[in-house]
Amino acid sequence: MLTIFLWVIIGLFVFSQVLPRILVKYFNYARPVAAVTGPILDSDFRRRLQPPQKIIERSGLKEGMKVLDLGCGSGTFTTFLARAVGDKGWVYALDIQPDMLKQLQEKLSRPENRDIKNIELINSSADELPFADGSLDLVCMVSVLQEIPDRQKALKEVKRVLKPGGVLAISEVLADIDYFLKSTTIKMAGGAGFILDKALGGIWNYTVRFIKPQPIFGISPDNRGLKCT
């Protein structure tokens, strides 16, 4: 009886892990994580899987940067990013789900976070970013890219809002059922016109850092013949 029970548990685990990955890989099934999972995502357990300090270091985040936490959810890493950029920096916490941002707002109202004054919450989608061209230094996407239906459009939007030489940092963890292989992430960002800078970490937990190309001889990196500004 115990053997049957163990096989049932193993079967359920495999089913819960394999089926969603098949849907994502072969049927392009992408959707944002439900807001009800916010407390789970914003937990110490999650941060053990994806340590904030590792993400900050691998992303190349520095003091004074203007950073977009794209798909911030309930704010798993937002406060860490805000403290890392310091008083002269700024973090835009953007998510498509108002309920996720509400959870982040409640988190920021707690006594331990009331000193943070450099976060702006934005309700918007990844393929229509409400920022001017070339206005951001760094865009962080932590276990987010695979949840966006039109990933190429979103990546091109990220490229638009980054300054020339700006950084896109994409982080993934194997425990996520929507996990992308490092090679897949590199291929997708390359298709949007980003240049690979560094790929850090292993199969379990990695960050791939990309650079928005600098204009050359007064021509935009998109080859549209626009003059540099």
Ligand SMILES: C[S@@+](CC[C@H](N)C(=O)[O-])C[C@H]1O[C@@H](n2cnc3c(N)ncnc32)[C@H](O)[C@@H]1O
Contents of the next structure:
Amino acid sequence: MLTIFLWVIIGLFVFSQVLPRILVKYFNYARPVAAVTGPILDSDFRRRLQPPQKIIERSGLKEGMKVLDLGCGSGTFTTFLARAVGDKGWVYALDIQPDMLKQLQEKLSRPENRDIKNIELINSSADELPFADGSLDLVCMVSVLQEIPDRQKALKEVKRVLKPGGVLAISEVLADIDYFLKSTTIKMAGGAGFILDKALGGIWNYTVRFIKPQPIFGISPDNRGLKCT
Ligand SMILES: C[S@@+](CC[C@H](N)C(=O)[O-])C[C@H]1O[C@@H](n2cnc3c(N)ncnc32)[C@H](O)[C@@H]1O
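Switch from the form predicted alone to the form predicted in complex with this ligand and give that structure.
Once more the chain from above appears, this time first in line as the rest of the complex follows.
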């Protein structure tokens, strides 16, 4: 009986944790997580794994910033970002799945969040961002990048919409089946022309901060061969 129980546990672990990681890593399997997971993502347990305050500190968010919560999901971090940027700041909460945005909308209508007036919900895709060039200060991507099939295209879109000197903060948590190592994230963002600023946190959960390079003497950074190291 005990042996069967152990095999069931091992089977469940392989099915839920090992198999998806192999698919993501070796078969470039990338698709949005089902919207039914919204309540799990936006739970206190999840926030213990990835505390919002840590995401905010590590991202370098400041009051008054225009921030994009890219792949906001059910809004686990969106309300925290909105409060941190304050009245003069703005948060765009963008997701490809309307059902995720519905959950965020419902969250914002709760009495405890009615004071928040600086969030705009946007249903769109990471590889076609509905923002003007150089219009944002900070883009936060929490547990999102690996769900996007064409990551380079999405990262280049992020670079386009950031101001020169603007920040891309990518956060990952090991418990996520789409988790990629810090070094892989750094390589991917480097490929899109970002400059590595800081890598913070350990293997369990980390944030890597990148900068969109500034033009020097009018020469576009894309022509200067700057890369992450
Ligand atoms: C694992 S969830 C994380 C949600 C939220 N950032 C969090 O940490 O709780 C990933 C989210 O990214 C969204 N997503 C996946 N691919 C996307 C894309 N190409 N464009 C925009 N959002 C996308 C999914 O719909 C999902 O809501």
